[in-house]
Amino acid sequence: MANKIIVENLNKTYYLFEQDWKILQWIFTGKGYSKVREVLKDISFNVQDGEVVGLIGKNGAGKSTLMKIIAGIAFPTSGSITVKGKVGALINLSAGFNPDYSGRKNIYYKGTIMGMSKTEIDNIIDDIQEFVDLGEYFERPVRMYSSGMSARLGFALAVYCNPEIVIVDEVLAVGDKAFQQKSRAKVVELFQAGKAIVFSSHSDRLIEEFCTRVIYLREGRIAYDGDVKEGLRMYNEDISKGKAAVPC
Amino acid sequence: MIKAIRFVIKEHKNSYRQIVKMALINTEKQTVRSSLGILWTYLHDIVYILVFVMFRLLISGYGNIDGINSIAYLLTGLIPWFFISDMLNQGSRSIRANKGIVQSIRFPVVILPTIEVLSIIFRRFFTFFILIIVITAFGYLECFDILLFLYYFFAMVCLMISMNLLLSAFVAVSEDFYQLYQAFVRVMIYSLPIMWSFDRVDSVAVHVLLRINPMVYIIKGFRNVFIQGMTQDFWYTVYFWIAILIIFCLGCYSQQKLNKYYSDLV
């Protein structure tokens, strides 16, 4: 089993600015920010292929930031991250679509943004069309889609672009029930094909159903890394202790 | 600084195919919903040109500027200006306008301004043909020098890419800067030798101040392509390329500095 994601001593700090123009000052002088917020502190872990890692934690614990860093969208402030292989990021699914293009054209459009060549997209377009199951809407402009429909399109592209690592940020609940079942089945298929999956959700049931391992993030640190049941137990215990958090 | 320049060039080199493809897509994007499509760009231009020519004729008659037919003078300045103003408007907003991409897709953000510049070249390609036709109609096409034309076109693209590297970084992070800059672009047309000649300014200080803007070089240069006897002086050429180099370096520096933070800040 080879390591797909290697994270070592990763820190992520957000600089907060009182006013936007202070960012300009900061570019040249390095000063001007009013606060720093450390969202991720000293994170280290490895993910091997065939593993499905569930990320749990309260809102603001750093789950999404960590996923964005793995997807190569955001960058760590210090520490290192090595990601081996193509990442299919299921983050903000309808981003990057042009509302005036048809579903088919948008697949080509977003595929190009993601750096795919035309032949690569040609190879998967039929599978995507079948998977999204939009019927005649596939040839209609995306602005006519319901939000669930455009999310389906985004989901399909991310899983069919032949990724080796899949990042799923709270999106398995897109679409109607039929599509949810389909998308779960697809994720299971990816998992069985030996892809590494990092998965975040607030649903204990989903985590238990899919994950082989759980990482519990508490205020930017890894509080627990290991067995699914134990991680969830710890998380739920913390929630019942702190009254502020809303249990899911 | 060297590191920043190397970074920007490397990102462009790695994804040059993507740049061309996305520029083509962007060109199409703005025309997909209208039935006239790309023709709108040219219709806008024609209306704009007609308004300017009419006012010119109403106010100062069919006179000469710098010894040139005023209409020919106006058009040779106005058409490069169409390119410049479009590139400045679209290019400076490129990162901000593509927020969705920056925040949720892995993408080399540095190439966004270049994509915009390229897509405007594709879209506006025929604008120069309008110019050539009109200028010929006025009997002013004396010396269309293709080499000189390509040189000034290249100079314009260099300037626009450099400026957009810098501007798009600033605009992406600061709304205030964007507003300030918009106001600046609006008055810029009057500070360039498009409708009037700098020779009418007596004060040396004002003259120098106006010529600091490197776009003056482009506008004058294109006039030189179409009409004889408007050559640039050597030192201004030197100044122009030094200015580009400085803007380019600053642009690369800002881009490299902000690159890691775009997804957090935009």
Given for the second form:
Amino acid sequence: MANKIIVENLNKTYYLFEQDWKILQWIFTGKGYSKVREVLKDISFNVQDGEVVGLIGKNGAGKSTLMKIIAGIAFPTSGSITVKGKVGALINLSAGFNPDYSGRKNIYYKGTIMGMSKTEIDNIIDDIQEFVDLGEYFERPVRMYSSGMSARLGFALAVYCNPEIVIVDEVLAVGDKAFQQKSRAKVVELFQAGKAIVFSSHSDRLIEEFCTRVIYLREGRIAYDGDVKEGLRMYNEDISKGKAAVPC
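With the form predicted together with the partner chain already on screen, would you show the form predicted on its own?
Chain alone follows, minus partners and molecules.
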């Protein structure tokens, strides 16, 4: 099987500033920040076709940051990441939409940014329109949408763009209950379709049900990478001992 995601010695550091103007000072001199937070430290792993990798760890361990980097929403401070294939990112679902464009036009706009051709978008636009079930709002500017409506649009594009790599946050509560059931069913389809998937969750049940492997992040480092049951056992044991917690 081919590697779809290759991460080598990846680090992510955030610089915190007490005043906005000090950001400019830092850009030009490297000074001015009040605190440094190392979110990811020397992360290395590969994900192959057909693998569903569960990303586990306490809040603040670096899971969301790592997923954003894989999705191309954020960038590492050092190290490298190679992503081979179209990514469907079920995180930050409404990011990248133009508020003055209609739902339909935004599908073409964001789809093009994702590397899709007009013909590819033409082939899925009717399915997306039916799936999001926004009625007349599909032809109205996104600035008129609620946050839930925008998230529906982003979710539909991410799953209908035929991604080779899928990044899934645990939060799949998009829209009303009926749409949540549709979105969950669609995600399960992706899990069963042989894609390369990175799935973040705090649910042992979901990790055991869908994942072929787990990566346990603790304080920004990989504490374990391997068998699902062993990874969950180690994580839960650390929680009981207070080791999985991230220091403030």
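These numbers come from a predicted model, not from an experiment. Residue numbers count along the first chain shown, from 1. By rigid core we mean the largest C-alpha set that fits within 1.5 Å across both forms.
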inquiry  = Does V188 shift between these two forms by 2 angstroms or more at the C-alpha, the core having been superposed?
reply    = yes
